[in-house]
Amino acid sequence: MPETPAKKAILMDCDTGVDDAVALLYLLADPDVDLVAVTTVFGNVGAATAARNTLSVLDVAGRTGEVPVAKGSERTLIGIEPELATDVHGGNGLGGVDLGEPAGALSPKSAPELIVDTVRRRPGEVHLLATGPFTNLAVALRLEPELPALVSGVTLMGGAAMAPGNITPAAEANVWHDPEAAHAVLCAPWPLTLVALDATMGEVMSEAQRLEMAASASPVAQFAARVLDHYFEFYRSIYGEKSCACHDVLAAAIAVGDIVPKRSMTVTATVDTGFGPSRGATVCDLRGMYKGELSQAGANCTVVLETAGDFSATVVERLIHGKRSAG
């Protein structure tokens, strides 16, 4: 008989607001994914609220107590108290949907400690997926300088290569929140995929799709529809109608191999850590695109610039019906 494919081990580092919650549910609905841990950081909400929200999402998915959750950084790498995105995600980060106290408990370890301990126990197996500011990953790199050699890869939702930023004209939110951390993570010698706004802003979920989830028999999809309602209203000012970009869930799908980018380049990338108007800008060396060159010698950052544009249908299908195991 053919061998059963190994599950893909994912450690997700996130600032659990609405889009992170959808990404978590997407991964939890995939029997071929082993979500080995979740660590939280400030961003959409504070790290403590993000951790509480993560425990609540695990409850909704019927996975209470199965996945370790650790709280991480509440401030940036250089100690700045962050601005949070509660206007986008609601005061509690879940669009104002109150689930009460979660049933699970947090790990006694800090997020960077849990990241390091997890990859040390499973060297070469764990893929890091980060959908919030990259502070925990930067601290983990300080704790374990050999971290890049211990992971199977890293996928980041963040940055903007040719697209405008979504916080400033130059900067995307996850990078803007902690440019020093983003710079450290982008410059570390690990295989890195950057799922930038160039791609995520082109993957849009419609109000009709949200209502389809709301009307389904799936408690997971119903929950997603509820928390997305506030988020959709925010995006009305951007797209001109009630809808939203598929930021974090697209990064999750790329991390586990569900989506093959339509256009990407493997380049050197860094971050502007100055304090001028371009602070937090992602600087990707895309000059080879004019010659059709999709990679640079010695580069380790694959920047996703475009996907097919129809991914939201996959998200809706996954949250309503789950996914059949490849095994």
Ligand code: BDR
Contents of the next structure:
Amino acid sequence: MPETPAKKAILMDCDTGVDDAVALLYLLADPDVDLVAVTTVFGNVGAATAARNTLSVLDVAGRTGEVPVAKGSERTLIGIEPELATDVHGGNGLGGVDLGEPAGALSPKSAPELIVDTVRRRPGEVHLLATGPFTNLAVALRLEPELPALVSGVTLMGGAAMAPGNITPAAEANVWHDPEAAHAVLCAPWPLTLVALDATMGEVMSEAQRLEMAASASPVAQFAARVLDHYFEFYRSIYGEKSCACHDVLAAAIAVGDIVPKRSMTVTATVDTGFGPSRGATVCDLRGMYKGELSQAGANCTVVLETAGDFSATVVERLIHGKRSAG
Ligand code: BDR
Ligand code: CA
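So the form predicted on its own is up there; where is the form predicted in complex with this ligand?
Complete assembly follows, chain above in first position.
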């Protein structure tokens, strides 16, 4: 009998948020993914609202009570009260779509505790996917300094290597929300993949695709279409038409190996933690590109610069039909 390949164990840390919700639904629709826990952080909304939204997403996916959810930081690593992104994601973070009280309950653990406990129980198996500010990961690193050796890898949605920022001219939102945390996470010795704006801004979902999900028979896709409506309006000011970038769901797809980047470089990456105009900028050492050197000696951060540009079709297909088996 051929051996059944093991499911990919993913722990997702997020600020659920419209596109975090879509990423969660994408992973939950994949029978080859074992979503071992979800931990939440401030960012798009507060960490408590993000946790509530995560429980609602689990309800929509028919997975109530199956995945532990823990609430994490409401403030940055250095204790700054955050500015939330409710203008982008709606007051409740789900584009104003209110499903009422979720059926599931939160874990009594804090997000960093749940990260550390989960990874310790399965050393070398769990991949961390972070799609919000990196505060919980930075706190988890303080709780368990051996964390980098205990995970199978880390994928982060964040940063802008050569592309402009989306919060300031220099900074991407997840990094800008907590630059000190992002710096600590980028400097830790774990195998990192940084899915930067350079790639995610090139993966655009159209209004026609959103309407296709709305008209489908899938409650999951219908929900995604509803929460995306407000988000799409926000992106009108960026792309000139109703649509959106696929940020967090692209990082999820890369984390589970659904997408192989078209262009990436493995380099050192740090964050500007100063308080000048480039606070929160990701400083990726891409100088090797001029001589075709895509990998810097000793570096552990693979920065994704470009993907094929047709990923939104996969997202729509996945949310409407689930994952089709290969062959
Ligand atoms: C990131 O910021 C948040 O608004 C999104 O959820 C995504 O994680 C994009 O910069
Ligand atoms: Ca996010």
